[in-house]
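So this first bit is one chain, no partners, the form predicted alone, shown in structure tokens.
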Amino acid sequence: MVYSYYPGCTLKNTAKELDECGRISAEALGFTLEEITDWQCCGGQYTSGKDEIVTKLSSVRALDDAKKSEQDLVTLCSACYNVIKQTNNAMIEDSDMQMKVNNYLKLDEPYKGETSVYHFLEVLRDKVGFDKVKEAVKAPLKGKKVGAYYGCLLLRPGKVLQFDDPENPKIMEDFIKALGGTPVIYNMRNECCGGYTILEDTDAAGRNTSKILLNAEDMGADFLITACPLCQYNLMQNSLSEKTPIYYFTELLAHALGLREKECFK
């Protein structure tokens, strides 16, 4: 199976290893991430104003590229996933938005939301199956207590993203189980880390991240995993707690599949 792949800015710059871990893990599990040509930044956040189309154009270009390839679109980044999937939904539901975007882009054929958008974790759950992931594991995370940090962009708005239950998600816990680890459930796993407030109020972001990490520590987590580069950065850089390491889910996956050995996971 081949998917159109939208890597996003962070995974192609400061977090290249996380991108590489995702790509090689995909190949090991029987699917290929085919990077979209000439992609641009998704916009970083979804602007809800109906008269605002400029920040949505790059997402529509990526969606249209996948449509032309007759492939579903996959991303590893929660922020990109949120923006692209919300934009795709707007192109289906909002006829005025659809008209304005298509008039501006002048595509060969109007784009009307034909592409299906998936986060990498959804591919593992819904296309590959966590049972198959478990069968492919070569270095199981025996004895490791892992806290999943969802944040807000993977889960909300729930009716549009339909990723998991926004209040009681389990996809990342099932992912951890498939890799042989023990998931740790803690109250703040789906609370916002405050990433978008860093420049305006660093102290507020620090308080948010510290509450999250202290909660996970209290519940016995050895480390946390996340699927959002912004969340990972914010948790690592702005917390008052330094006890709990934070890793990207593709790092954990590549290690468990025997593709990238990391001492911290042993």
Given for the second form:
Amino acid sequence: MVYSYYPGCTLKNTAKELDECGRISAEALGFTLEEITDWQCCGGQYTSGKDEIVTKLSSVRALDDAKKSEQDLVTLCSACYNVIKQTNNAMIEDSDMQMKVNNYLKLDEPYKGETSVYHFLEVLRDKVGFDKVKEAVKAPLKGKKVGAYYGCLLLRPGKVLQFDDPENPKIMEDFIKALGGTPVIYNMRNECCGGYTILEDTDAAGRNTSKILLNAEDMGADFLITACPLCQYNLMQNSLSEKTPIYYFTELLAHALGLREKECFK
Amino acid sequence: MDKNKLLSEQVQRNSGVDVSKCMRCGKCTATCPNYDLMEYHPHQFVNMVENDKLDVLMKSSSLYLCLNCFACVERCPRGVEPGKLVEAIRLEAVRQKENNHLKPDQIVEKLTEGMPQQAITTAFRKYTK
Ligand code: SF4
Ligand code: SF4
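I have the form predicted alone already, so could you send the form predicted in complex with its partner chain?
Complete assembly follows, chain above in first position.
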């Protein structure tokens, strides 16, 4: 299976491991991430204003590219997933938005939300199957207690994203189990890390991340995994707690599949 | 018509939020990770839009403390979606001439090692026009 892959700006820069480990793991699991040509930054967050047209265009261009390739669109970054999926939903539900965007873009054929958008984790769950992932594991994470950090962008708004139960998700826990690890449930796993407000107020972001990390530590996590570069950065940088590192979920996957060994996962 | 009234209608139209659905339970504020840093809390945003206090809200620092985390949007028992209302008001604020909350020359001093590009693009998207 070949998917149209939207990497996003951060995966080409500070989050290269998230990208590289995702691509090699995909190949090992029998699917290919084919990068969309000339993709543009999604903007990092969706603008919910109904009169916001320009901020939707880069996502629609990527969606239309996938449509022309007759492929589903896949992302690894939670933020890109959130922006592109919400944009696609607006193109389906909001006829005024659809008309204005198409009026501007002048595509060969108007884009009306035809492309399906998936996060890489959904591909593992719904297309490959976690049982198949489990069979492909070469270096199981024996004895490792792993906390899934979902944050906001994979889950909310739940009725649009339909990724998992936004208040009690389990996809990342099932992923951890498939890799042979023990998932640790902690109640802050779907609360915000502080996001982009680190540019406004570093202390505020630090306050959020400390609560999250202390909660995960209390529940016994050895380390956390995330799909979001900004969550990873905020949790690593702004926290008072240094005991619980946070890695990209694809680093864990590539290690377990025997593709890229990492000491800390042994 | 009064400017505040017009703006109140505009932000409700643009956000799709119907403030009259709010039953004042305060759950949005209780779940907001930044509520205690905010001068006006999410439930107050809803109430103040209903009472046409847009001039006050548009000057408030609370606009730039909303994380866009959508916790309040997900958890409001009446489906009011206060976070979308905050966003629509912030849009009206930063769309005013020379009212960008973040300027490109401020970025250099804010950059730290390893800061993801996503942080910068998102801050620009939310704080500027
Ligand atoms: S949670 Fe909803 S109903 Fe309750 S105060 Fe907030 S906006 Fe109003
Ligand atoms: S979206 Fe904004 S107002 Fe709503 S809970 Fe998050 S930070 Fe608070």
